[in-house]
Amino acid sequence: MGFSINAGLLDAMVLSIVQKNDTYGYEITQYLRKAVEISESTLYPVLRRLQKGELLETYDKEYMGRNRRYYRITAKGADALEEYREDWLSHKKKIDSILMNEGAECYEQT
């Protein structure tokens, strides 16, 4: 059993990975697979959306005689990532309060 990942959370995860190091699509997919099931065909539309929103930029670099497209976070992307992180912490706190029975005394019946 797993939980669904929405577009916003996936965007945040991709931005976080790219913030650490410029990287390419396959490597991003492999890193994401540590947490969620995702295919490269799912990832590339996300990368294009982030690029179109000016949150990521690309450049090509030769690798073994072929060009590999690398992704780099922009200043706008870094700002968006900080917002995502703040939203995530707030959201996580609310979910934890229910899922982890934090504050469950509020719901106890007398």
Given for the second form:
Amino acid sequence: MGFSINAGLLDAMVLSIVQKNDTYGYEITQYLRKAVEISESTLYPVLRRLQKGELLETYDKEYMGRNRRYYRITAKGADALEEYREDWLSHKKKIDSILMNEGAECYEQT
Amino acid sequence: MNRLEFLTTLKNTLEKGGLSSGDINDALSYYEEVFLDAGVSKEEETAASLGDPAEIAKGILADSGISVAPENTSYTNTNTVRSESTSSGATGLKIAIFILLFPVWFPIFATVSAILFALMVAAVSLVAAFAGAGVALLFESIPTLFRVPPAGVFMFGSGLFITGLFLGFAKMCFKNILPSLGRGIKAAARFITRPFRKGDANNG
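For comparison with the form predicted on its own, kindly provide the form predicted in complex with the partner chain.
Whole complex next, starting from this chain.
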């Protein structure tokens, strides 16, 4: 896919994945790969940033004799995600109005 | 490159960059987990998809506000000694600059501290003066009240007024003015030692 994903969009997608279920780094990357080319190395700073901003928190859970770090969304993270979703919708409409020649009349449908 | 080689390079580069041990462990356990989740038989493949561990480490360092010097761009296991000696050399240089610049920073620090300390003393004296004047007027007004009643009443009123001023000012002085001036002196000291301590933290 030829479009680049910016940091804000990546943050939003990670928040959305974690909101559905508490999950761990490797699985988050697998989900993201459905939409974007991304490696675990790209994800690491994203997770750190979200943790520092207290949008995500972590806990360790034992899995096959080792610890696996799970990520959980915070209340602040859920608020941020809602905001990201609203921003995305308005962004998408603006892009579509140009790229897909969608006029103002289409706005009511969504 | 297998898991161990990847993690070793990552760890060495992060340590050389002076990242805190908590942050280093966080990164190492994250990447270790990735290798284990991807499968033990796929170590080489996983390492290839993750990319160059030295570059990853530099990215982590940059996110923590540590910039890697250009001459250290090619981190390998062999140049550990050289790189450590240059970074400790940099600290030595910083200490030398700190000492050599003593004639510059010491007078500035001394002046700022002296002014702030003088303001502290002035504030305390002002409080003491109000207290002294207020209490003295109150005491003096009692005998005057019997001798010249109007003057006594006036003195008593003034005494109350000044004592009231003292109470209000003393509260403000001890709660706000003195602590903020003290913070000012501390901030000045911190400002002067800042470049020196930053170098220290990078090596610790």
